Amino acid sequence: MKEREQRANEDSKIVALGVTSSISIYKACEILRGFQKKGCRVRVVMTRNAARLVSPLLFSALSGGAVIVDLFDERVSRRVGHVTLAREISLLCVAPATANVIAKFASGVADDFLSTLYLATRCPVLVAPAMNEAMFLHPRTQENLRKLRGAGVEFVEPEKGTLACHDEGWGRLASPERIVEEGLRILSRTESLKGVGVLVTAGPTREYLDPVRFLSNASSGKMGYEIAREAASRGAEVTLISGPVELVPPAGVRVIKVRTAADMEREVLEAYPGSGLVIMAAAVSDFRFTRTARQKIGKRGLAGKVDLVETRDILKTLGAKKKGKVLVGFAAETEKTIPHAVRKMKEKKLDLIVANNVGEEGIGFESDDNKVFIIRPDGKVLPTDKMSKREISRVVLDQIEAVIEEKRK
């Protein structure tokens, strides 16, 4: 029977739950309870001014666990317990999450367990706030949770009705079963590309004409590593192949660096054959000099006609030796955008591609924001509004795991 349950405790999620001085926190332990009656472990991680609102020996009897409040507790303190935690959990869920904690993520401020566990974490974030409707509506609060999507953080939005102050309007923490459901429905997510090669490229590509010149463009890379990072967080094993940029790359992928074209396509080659799902998110130069000096040019020496000669169509390439694999390209346009991501997708045989208009201000190349036309093998065409490239990372991944689904009936 004790084997049992330790596998069970093994094999089952553990969900750190943290517990902000809100006067909804009395929600906090059905939420608690929610999780755990869907199998999962629950870690309790409580403010200071939560402590002085509920016990922490309330969630302590509730959770079967030693309840985290002061980053300096000696009996975390020696493993240096957040980053341990962070390394144990596959979910974070802050409920109820006041403006201030928001305030904290939102700026990088670590100075108690909770916010320092935040930054430690790689794991999914869900944050449900809770508070008075004018904190909730303050240009500044918006602004924070505005910052925190386009982390990458997930919310389950407040609710209008009576609030403690007894006022009416918006700012209620959200039902537990609301919850609850979103923090499972995340978990799920934790594991939908579990065992599956992903093949990402991303950043554009450089053709030298010398040692010191070069014909590129100005994609910055920035889609093509959030794709990587949302792809790695479903759980796959994702190889980046990247272009030249000024980028972190995400943890727990394998990163190969490349400038031309050509390096490009050998290093896809090679890794294509062990990948189920290719995305080809790199701005691949379409042309390179026909001769690359060995020495840098003079201004006299340029003087005249520069010759071109097309590169090599990776993606073509791919879509003819596809074999059951999943192949999604992307499409950088500034017109015609939706017709000419079409006849892209059919003439390279792609299951899925992604489409957007680099010449509209203020997404695309360069920026964090992107909008982008999804468009599915059907034809149908799902346009997305303007977000940050880490939530279209996440719509994009739900698309893909749709048409996969799709291939395996």
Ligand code: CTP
Contents of the next structure:
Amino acid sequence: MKEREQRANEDSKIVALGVTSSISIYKACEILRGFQKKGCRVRVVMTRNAARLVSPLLFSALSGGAVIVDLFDERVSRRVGHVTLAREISLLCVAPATANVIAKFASGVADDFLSTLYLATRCPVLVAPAMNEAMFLHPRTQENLRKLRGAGVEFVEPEKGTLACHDEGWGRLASPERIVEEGLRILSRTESLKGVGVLVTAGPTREYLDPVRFLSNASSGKMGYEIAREAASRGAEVTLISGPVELVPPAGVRVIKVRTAADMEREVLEAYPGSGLVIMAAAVSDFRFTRTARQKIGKRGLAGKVDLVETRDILKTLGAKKKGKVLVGFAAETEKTIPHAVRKMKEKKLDLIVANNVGEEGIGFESDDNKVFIIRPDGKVLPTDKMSKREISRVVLDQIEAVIEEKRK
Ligand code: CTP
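Same protein, the form predicted in complex with this ligand this time rather than the form predicted on its own?
What follows is the whole complex; the chain from before opens it.
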């Protein structure tokens, strides 16, 4: 019995609960209890001001472990505490979160254990703000919230009601039940693609005329990189085949860099047998030059003499030998977005296609934001709002998981 309990304990997920100095700090005890009741282990990290409001002993007694306040706490720093904890945890939940900690996270300041942990961890981060309405609605705070949202941080929005200062308004910490529920939703999501081989392509390709000139497009690769990152965070084994882009590879993802459509095709075909799900977010060049010169061609030799041929359609090739795999395409359109995407979906035998209008200002190629139409196998079209590409990647993966589930039935 003891052994079984111990094993269950080892299997359970660790949540780092970040507690900052808001009057609603007392609710953090219930949040801690809520996570524990659902089988999570909780490590509490307090800011120094929070530890002045409430003794860390209270959280230590509730969590059954030491509470971390100080970055230079000897017990913690011996093991480079923030790095060790950053790797162990499955969720960082900051509740209550003051305007100050939100500002620190948004600007990358790391001057205490909690803000250092935020920078060091790659796990999902959930923040529940709590402050006076004026502080919450202040343009700086709103800007910081937007920044963090863009960086993938998730929020449990504060509620409207009576605040600690006796004012009525926005800024009251969400209920502990809502915060725990949201945390658990994130934790369950992180396992949803466990063991699935996912192949993602991203970025443009370059088709060379000679060693210095090439034909390409404006794809930044951001959408594909976010998809790869999100799939990895859900437990998938991700291979990302990327055209030339200036992006940091997502953690835990195998990245293969390519340049031309032919290189991409070769690598995709190689990785295809080991993948259950393929998401082609790359903007593969439709044309290449008939010949690539070994040496730079002088300008006199160019005008009127350049011929193009079509590249092979990688996704169509995959569709022809699909065998139970799930294939997802992207459609970059400038007009008739949905009809064009539906046609591509049929022609390439896709399970889902994500269409966007790349001609629209502020979304699509090169932008941090996107607004897409997700077209399902039953023809249903799900439009999204304009959101960060990180948020879009979550919505797209939720829909892909729904399709995988339907196919299993
Ligand atoms: N695609 C591909 N191989 C190509 C061209 C496109 O695998 N040679 C994939 C893209 O990665 C994308 C989907 O096909 O997932 C649709 O790409 P898009 O450029 O929108 O459409 P095309 O099929 O190239 O058609 P068109 O250029 O006529 O719009």
